[in-house]
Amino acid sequence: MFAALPLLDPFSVFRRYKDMRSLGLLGMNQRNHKYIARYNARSLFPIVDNKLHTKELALEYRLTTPDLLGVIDNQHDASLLDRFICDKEGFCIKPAKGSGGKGILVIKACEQGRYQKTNGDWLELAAVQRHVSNILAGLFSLGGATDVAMIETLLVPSHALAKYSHHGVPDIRVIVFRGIPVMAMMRLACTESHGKANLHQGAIGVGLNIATGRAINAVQRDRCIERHPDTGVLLSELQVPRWHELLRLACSCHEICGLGYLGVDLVIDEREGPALLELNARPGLSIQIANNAGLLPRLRQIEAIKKPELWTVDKKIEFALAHFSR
């Protein structure tokens, strides 16, 4: 069971400025003007707004990331998709410029020219090709811009975490400010989220103790829950393995992209260990609900420090462990 914590009701909290101040919650306007605009240079946005550019940067700095099987950048090549996937047991297709989990197609099995999604549904090759065509047309990209389709290897969730997610790979979101990990949560797929670890689509957010990687609270649709709705597993027992490795990887992402206020999405693959999924220059605020805690007090502590960006990764993590655990 989780410890008894006051439930933050977003329908009342986020409407009242005084309540937001007293609870230390970071609002969208504050996030945009005081942190994103101030600490994230616009010239750096293309690095994280394009997943292909992010992957290229991660590979340049030897950060672990899912293998890239291929890139399709024109409608003619969409008809040649089977060249990339014909001998693969599973794979993931995603738009390079997508956001919020939109347009990501995860295939967990292939059989006689048919492809099985994580929810068990089967698709013909023509349906997968149409999905790629929609990606290229910008159906899932920011602002409807034309896009490219990335085909990646299918991740295998860490055995220690597999039971906590349903029809999908659990991922970890870490907010990193000026190189210091500030707050973290795990996102768990479920039936309601259609196998995707996206909170806006109904996935579960589990707040994590920044020092230990252990669950401290869990929410779905901004309401506290104790068990996974599909598997019934007790979420308070969740303990993320290799936690300090994940924190080090999150800190490294700040160093390679230069963004001061950053969302880092990580996974633990059973074969490769901690790996980078993507980076976000405008990370959402639901992580506060998942943690039953506001970001502002933590961000202000870091703002009071002189040039923490120059600290070693070990020193950044030591600071987070000392000041943001509970």
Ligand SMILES: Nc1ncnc2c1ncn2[C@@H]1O[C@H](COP(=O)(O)OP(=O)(O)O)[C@@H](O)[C@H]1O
Contents of the next structure:
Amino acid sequence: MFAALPLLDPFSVFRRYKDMRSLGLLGMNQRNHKYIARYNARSLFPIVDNKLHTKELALEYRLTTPDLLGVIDNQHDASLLDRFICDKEGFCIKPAKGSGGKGILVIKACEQGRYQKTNGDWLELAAVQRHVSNILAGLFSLGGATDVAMIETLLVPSHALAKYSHHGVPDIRVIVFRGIPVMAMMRLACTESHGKANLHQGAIGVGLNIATGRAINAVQRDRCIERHPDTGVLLSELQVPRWHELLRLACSCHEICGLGYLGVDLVIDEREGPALLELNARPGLSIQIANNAGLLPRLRQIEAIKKPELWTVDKKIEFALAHFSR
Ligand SMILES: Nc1ncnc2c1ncn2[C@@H]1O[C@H](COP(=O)(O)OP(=O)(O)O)[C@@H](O)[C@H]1O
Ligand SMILES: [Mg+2]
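May I ask for the structure of the form predicted in complex with the named molecule now, the form predicted on its own having been displayed?
Next comes the full complex, and the chain you just saw is listed first.
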């Protein structure tokens, strides 16, 4: 059981937000003006707003990230998809400029020219090609702008975490401020989120102790929960494996992209360990609800330091462990 965390009725969310203000909750305006505008140079946005550019950067610096099997950038080539996936057991197709889980197609098995989604449904090749075609047409991209489709190797969640997610790979969001990890949460897919680990689609957010990677609180649609709604697994027992490796990877992401206020999305792959999924220049604020703690006191502590960006990764992690542990 999570220590001293009352279960909330649906009407108490507003009260909860008010309570959290006293905990130093960072609001949207403050985030935009005080942190994003000040610490994230606009010239750096294109790197993180396009998953293909992010992947190229990660590969240049040898950070672990799912392999790129192929890129399709025009409608004619959608019919050539087969050449990228024919010998693969599983793969993931996503829009380079997508967000919020939109347009992500995860195929976990292939058999006799048919492709199985994470929820168990099977698709014919033509349906997968149509999905690529929709991505190219901009169906999932901001403002309907045309896009390119990326085909990636399938990530397989680490054994220790697989039981916590239903029909999807759980991911871990770390907020990194001026190179120092400040807050983290794990996002778990469930039936309601259609196998996506995105909170506004109904996924579960589990706040994590930044020092240990152990669960401290869990929420779904801003309500505290104790068990995974599909599997019944007790969320307070969740412990992310290879936690310090994961923190190192999150810190390295700041070093390669230069964004001062950064959201890093990572997964723990069974074979590869911590791997980078994507970077975010405007990370959401619900990580605070998942952690039952505000970001402001932590951000202010870091603002009081002179040039922490120049510290070694070890020193940045030591600081986080010493100051933000719960
Ligand atoms: N290569 C992959 N293998 C398996 N699942 C994936 C893969 N890439 C993404 N996913 C799933 O899709 C979710 C969203 O992926 P992400 O790349 O972060 O896109 P978005 O910007 O839409 O959030 C992840 O949390 C994970 O559950
Ligand atoms: Mg994401």
